[in-house]
Structure formats: C-alpha cells, structure tokens
Amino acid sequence: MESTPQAVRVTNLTKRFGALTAVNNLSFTIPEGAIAGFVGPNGAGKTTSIRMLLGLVAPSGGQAEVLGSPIGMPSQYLPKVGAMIEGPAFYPNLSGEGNLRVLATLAGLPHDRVHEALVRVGLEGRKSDPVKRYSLGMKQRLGIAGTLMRNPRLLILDEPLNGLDPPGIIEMRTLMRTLQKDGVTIIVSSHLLGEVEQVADWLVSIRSGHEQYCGSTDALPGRGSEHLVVRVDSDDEAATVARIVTKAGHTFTKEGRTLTIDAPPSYARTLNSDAMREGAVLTELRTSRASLEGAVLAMMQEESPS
C-alpha cells in the first residue's frame, strides 16, 4: 500500500485527559480515494481521534498526517477537508437553499456553490422548503452539501446513518459512492457495523484507543472464510450430521436444526453423501460468506482490552 497516495497517515497517536487514556498509540493509514469504516465499540476512542485529526483536540503523543500536512498545521490541509461530527443543526423556518447561503456566508464562500452543492446531494427540488419540512435524511444531506461547498478532498461523517430510516440509509449510501467516484476520499465513524459493510472498502477497527486492523473489507481476518450451512428437519438427523462433520475432522456450531460447519465449499457433495448413506436428509445445504459485523465482532472476544 506504501505506493498508494494517502489522505491519512497516523503514527503511535494518543491522547490522554487526565488519567484516563482516550488514545492509546493508535496508528493506521487510509488510502485516497477510499471510503473507509472507522468502527469500534463506544468508548473506544473513535470520535477523540478525529477531533485530533480536525485539530480541535491536540494529541498527547504520537504524529498525523491530513492530505500530506501535519495535524499541528491545520490551516494546511482544513481548506480542503469537510466534515460533519455531530448531527448537522439548522435554522428550521429558512430553506435549504437559505440555510446554505448562509454558511456560505459564513464561510465566505461564493454563492454559486450553493446551487451546485444541493445537487450533489439530491436535494436541487427541494431547495425552497424549510427545513423544518425535511426528514432526517434529508437534513443528513443537506448537512453534507454544507460541507461539500468546500470542495473538499477529504470528507469526515460521524455517525452519518444514526437514526435515519431504510431509505434514508439508502440514500445515504448512494451520496457516498458517488462522492467517491467523483475522487473525494471519505471517512464514516460509526457502530453500525452491517451498514459499514454495504459502503466501506477500508476499515479501521479501533478498541480501547488502539488499532485493531487496518485494511481492505475483504482482507479482514475471517472475513473471506466461507463456512457450509445445514440444515434438517429432526433431532435425530442433526445429530447424524453432527457426528459425520466431527469424524471428517471439520468444527461446527448447533443452533436447533441448523448446523454451520467451517469447511470449505468442496466438501458440500462428501457430507451430503455421507449423510445420505446414514439416513440423514439435508433439507438445507448452501455456503455462507462471514460479515464483516461477525468478522469484527470475532476479532474483539479474541483480544482482550490493553
């Protein structure tokens, strides 16, 4: 990964307040160009690290990279970062449209970005109804289009798809694909592991301040182990299969009537023979990919916390 560009580079950060340490000499890299899953339980120290990488929190040890500059010179690189840490407030009985004018104002950004900003993120229709009127999702977005006035390389969400409904989350998830085909790298901390999964193709797993891993979704440890599913419809034909996959020599998990073998797809036809010639009918017989959520989860009951 060393000849891919990177828009983050952490080297042994930590932050400690007092005696408590929120960081613990955390380093990761994210690729440019990536949407990358920031994940860990909370208390793990997810939203200090990104106020550190935001310069609003100085770190205690360690040095960061944003865009090629360091943290402790963030006019560098803050020009072309945009970020949304906490849920995006807004004036209630001004439009979008007016709201975004005046963080533009704010910001002293042209006026003209405004309109292009609201069409990124699909709200172009629904530039003149208050705010009040719109959905989470919607002030999701229109909290994004505050950010991407900006054009920004780099853009920071904290927590983007808490509390948005089924389709708002889908709409979330389009926005940020095509945030990231239109080359902005984005960063999205959150709990909601099974979403991560649906967008991410870079993960950072924090725990207790420290890294866990680091890496593409698919290359996570028991993420790309496939595992056979059985299922049948008696007691006894369960223990038949049991027994079977324990002599090939495979492990297993029981819930009910369904058994998930941790073997490779190959071995499907040889135990539906088996089972067959011991009288054994498999209702069910199908692979199974591990979740990044069950790969995630997995790798934190191995580690106990430092």
Second form
Amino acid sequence: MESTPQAVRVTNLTKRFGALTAVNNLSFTIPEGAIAGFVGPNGAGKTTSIRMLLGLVAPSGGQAEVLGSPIGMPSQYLPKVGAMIEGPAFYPNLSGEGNLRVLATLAGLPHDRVHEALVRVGLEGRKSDPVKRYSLGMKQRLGIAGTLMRNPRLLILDEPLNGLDPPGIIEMRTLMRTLQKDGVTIIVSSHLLGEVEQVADWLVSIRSGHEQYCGSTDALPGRGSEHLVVRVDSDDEAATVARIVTKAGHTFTKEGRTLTIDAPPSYARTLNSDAMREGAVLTELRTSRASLEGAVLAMMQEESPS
Amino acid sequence: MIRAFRAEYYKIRRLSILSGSIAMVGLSILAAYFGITRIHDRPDALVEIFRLSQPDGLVTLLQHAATLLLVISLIVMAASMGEEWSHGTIRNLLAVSPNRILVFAGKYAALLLYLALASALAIVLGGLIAWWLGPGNGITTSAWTTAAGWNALATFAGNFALCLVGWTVFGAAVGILLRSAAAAVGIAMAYLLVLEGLITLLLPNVGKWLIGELLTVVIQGGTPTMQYSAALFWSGVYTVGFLAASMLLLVRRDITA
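Output block for the form predicted in complex with its partner chain, input the form predicted alone:
Below: every chain and molecule of the assembly, starting with the one above.
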C-alpha cells in the first residue's frame, strides 16, 4: 500500500493525562478510500486518538496528518472531514432540523444540505420534533446526517451502530459502502468486531494506547485464508470426499461427517463435480475463515502477559 | 465569528432560553407595578413620592428591576456556555469550526445582543407601566420627560449596558471554567448571593471591591462609599481578567466532553 495516498498517517502519537498515558507512541496509516475499523477494548485509547485527529485534544508527543495536513492545523482539513465522536450530541430541546441548521450555519453550508441529509438518513418525517423525543437510534441517524452535510472526504464514526435496530444496521452498512464507492474514506471506531468485519477492509487494532495491528483485514495474522467446509450424510461419502481431496493435493481435518479442507473457494466447483461423479452427495458446501473477532481476540491474548 | 453568531440564533429560539426574556419582562413589569402601587404602604411614602417625581424618578424606579435583569442575564449566559459541555455539543461545534475563540466570541456576541434586546424590552415596558400608573398614585411624571429626565435615562441605559457586559462576561467565564450548565448557574448564584454577601457583611472594606458590588455601584451611578469612576475602572479590570482567563482556558484545555 506504499503507493496508495494515505488519508490518515499517525506517527508515535502520544497523549498523557497526568500520570495516565491514554495513547502511547501510536503509529498507523489508513489509505484513502478504505473503510477502516478502528478497534480495541474499552479504554484502549480509540476516542482519545480520534479527538487528537480532530484537533480537540492536543497530543503530548508525536505527529499525525489527516488528508495531508498536520493535525496542528485542523482548519486545513476539517472542512473535508465529517465526524461523530462518542455518540451523537445535540441540544435536546431543539428540533432535529434545528440542530443540523446550527452546524450547517457554523460550517457556512447552504441549508438545502440539511434537508438532503435528513432525507438520506430517513428522518425527514420527524425533523421538527425536539431531539429529546428521539430514540437512541434516531439520534444516531441524526448524528450521521450531521457528518454527511459537508460531503466529507473522510468520515470518522465512533460507535455508529449503537442503538440502531437491525434494519438500521443494514442501512448503515449500505450507506458506508455507498460512500466508499464515492471515494470517501471511513473510519469506524467500535468494540463490536463482528460489525466491523461486515464492512471494513482495513483494520487498526489498538490496546493500552498502542497499535497491535495495522493493515488489510485479509492479512490479519491468525485469520488465515478461506477454506472449504463440506458435510455429507454417510461415513462412506465422507471417505469418498476425503480420498478426492487428498488426490487433489489438499489437506483436511475431519470431524464426524464434516470435513474442513485447506483449499481456496475456487476448488468448490471441482470438488462438487468430482464428488457427484463418485456418488457422494454434498449436503453442505461453503467457504469459511476465522472471524475477525477471533483473530483480534487471539492477538490480544498473545499480547497479554497473563 | 459571523457564522457562530448566526448559528447561535437557532439555539436562542428554544423555550429554555426564551423563558429568560419572558422572566425579564415579567419582573420588570412587576417591579414597576409594585414599586408604584405599594408606595403608600411605605412609612416614607411622601419622601419616596417626592423622589420619584424628580427628573431621575423613573431611573430610581427602574434600578429596582435592573439588578434582577442583570442576574437573569448572568444565568442565561452561564447556562448557555456550560451546556455546550453538558450536552457534548462543543465537540460538534469545534469539529466543524476549529477556531475556539471565534466560535465562542460569536456565541457570546449573539447572546449579548439577545439579552440586551430582552433587557431593553423589559425596561421599556416597565417604564411605560410606571408612566401609566404614576399619576394615579400621586407621582408627577412630567419631570421624567424633561431634558434632565432624558439625560438621567440615557446615563442609566449606558450604565446598564456596561453592567450587562460585565455580568455576562462573568457568566461566560464561569460556564467555560466549570464546563457544566447546572454547575455554572449554581456556583455563580452561590457566589453572588451567598459568598459575596457574607464577605460584604463581615468585611465591608474587602467586599466593596468584589465584582458584584462594583457592578451594583456602576448601575447606581456611584454611591457614598464608592465613586462611580473607581467602580467602573475596577469592573473593567475584572471583566478583562475574566475574558483573558476564558480565552486561555478555551485555547489550552482539551475538549474531553
């Protein structure tokens, strides 16, 4: 990824609050156009790092660049950044539309952007209600609307799925993918690794204020490559499949009538036709790999002194 | 700063803020009403009627309400500043417009203008009530509209404007320092109504140099124990000090709300 322009480049970033070191020599990059999961357990330093990137918290040491500009000069890059940090924050007695108008006016945006953003997140019908009457999911959507008004090049979302119902989560994933297609870089900070896995193609994992992993989600150590899982209904068929797989030069593990084969997804078609020719019916044939959650947790356990 | 000024007006339209101006108008009208209709209940009624019939009689009456208007202005300013931290909205504002001084200067200017207009409305309505009720209660109001009367009113308006700036800067500083609407209002009130009162009572020579006492002298145009010019100067020093401290805190402190 050396030749890919970086949306975020962080080098030895450190933040101390008195005796507490919240972020400790953190270094990572996020390439432009990526959906990057920014993950780590509670208290790992995710939110403090994001606050530093947005100029809200001054670093104690280190450097960082956002969209090519140093974080010491936030006015150079913030107009191109949309951010929702630590959940949505609004004036509870002001309407959803009023809250967005405050931000649009402050940013010098035309007010039709407010309407567009409300339509985009499905809140147009409740725009006049005071925010105190919104559910957490609606506040979350309003927060997203606030970030989208500026047509950002970089979107930073801290726990964006909190409070969303299942359709809302699916809509959020779709929205993120659509924005990515439009060239927007997205940073999703979350401790819900399963959700991050659904959308992220880049991962920055931090723990106790320093990075554990920075890279493509596919290349995450411990995650391994995709493999095939086959299930059959009889021991004879299992033996047949085992023979075919061995003959093709692949290894496997067998558990009852289920075989996990170290082979790429492209082998599935060949395996299916060979098995049929030899009289074995595959009742299940799917690809599988270690989950992001599993790989990250394994990495954390490896690092943990206990 | 202009954007921050304009953005603040969406927030001012909230009932919680507008109720401040409703309270101002209500208090001013009530102060004028009771100040005139209850004048005969006072043991010094004749002296008071004579005093209110002078060219500066209207100003004497309005000064009763002025202190309350200023206290409400302080509460509104302290709460409005502190709520940006209480609600966490400061991170939204600064993620959109990173120049903290300009954001808060625009916010302060918008709130100051709103409070000045609300105060002006309250004073005008209080004055009209007094002008309407005065003759029926033995007060001759004709002196109020003489050149001397208008001059007294203009001086009062100028002093009120200066005090409004002083009180609201104090309110803004407390809001920014405490980073909480509730704490800002509570601490500011506790200081003005309890602590400063106690100090003034127990140590009058110290108390007269405190901000609340100084601004009270300014609105009264001077008192026998404190000259107007001295009160104005030291109020200005306090105001500049509060401004500098607020700016320093805004620029230097991390936004962790």
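The term rigid core refers to the most C-alpha atoms you can superpose between the two forms while keeping them within 1.5 Å. Not measured: the values here are computed from a predicted model. Positions refer to the first chain, counted from 1.
A.B. asks: Quick check: residue 120 between the two forms - does its CA shift reach 2 Å or more after fitting the rigid core?
C.D. replies: Moves: yes, 2 Å or greater.
A.B. asks: With both forms fitted on the core, check whether the Cα of residue 100 differs by 2 Å or more between the two forms.
C.D. replies: Shift at residue 100: 2 Å or more after core fit.
A.B. asks: So that I can tell if residue 76 moves, could you say whether its C-alpha shifts by at least 2 Å between the two forms after the core superposition?
C.D. replies: No, residue 76 moves less than 2 Å.
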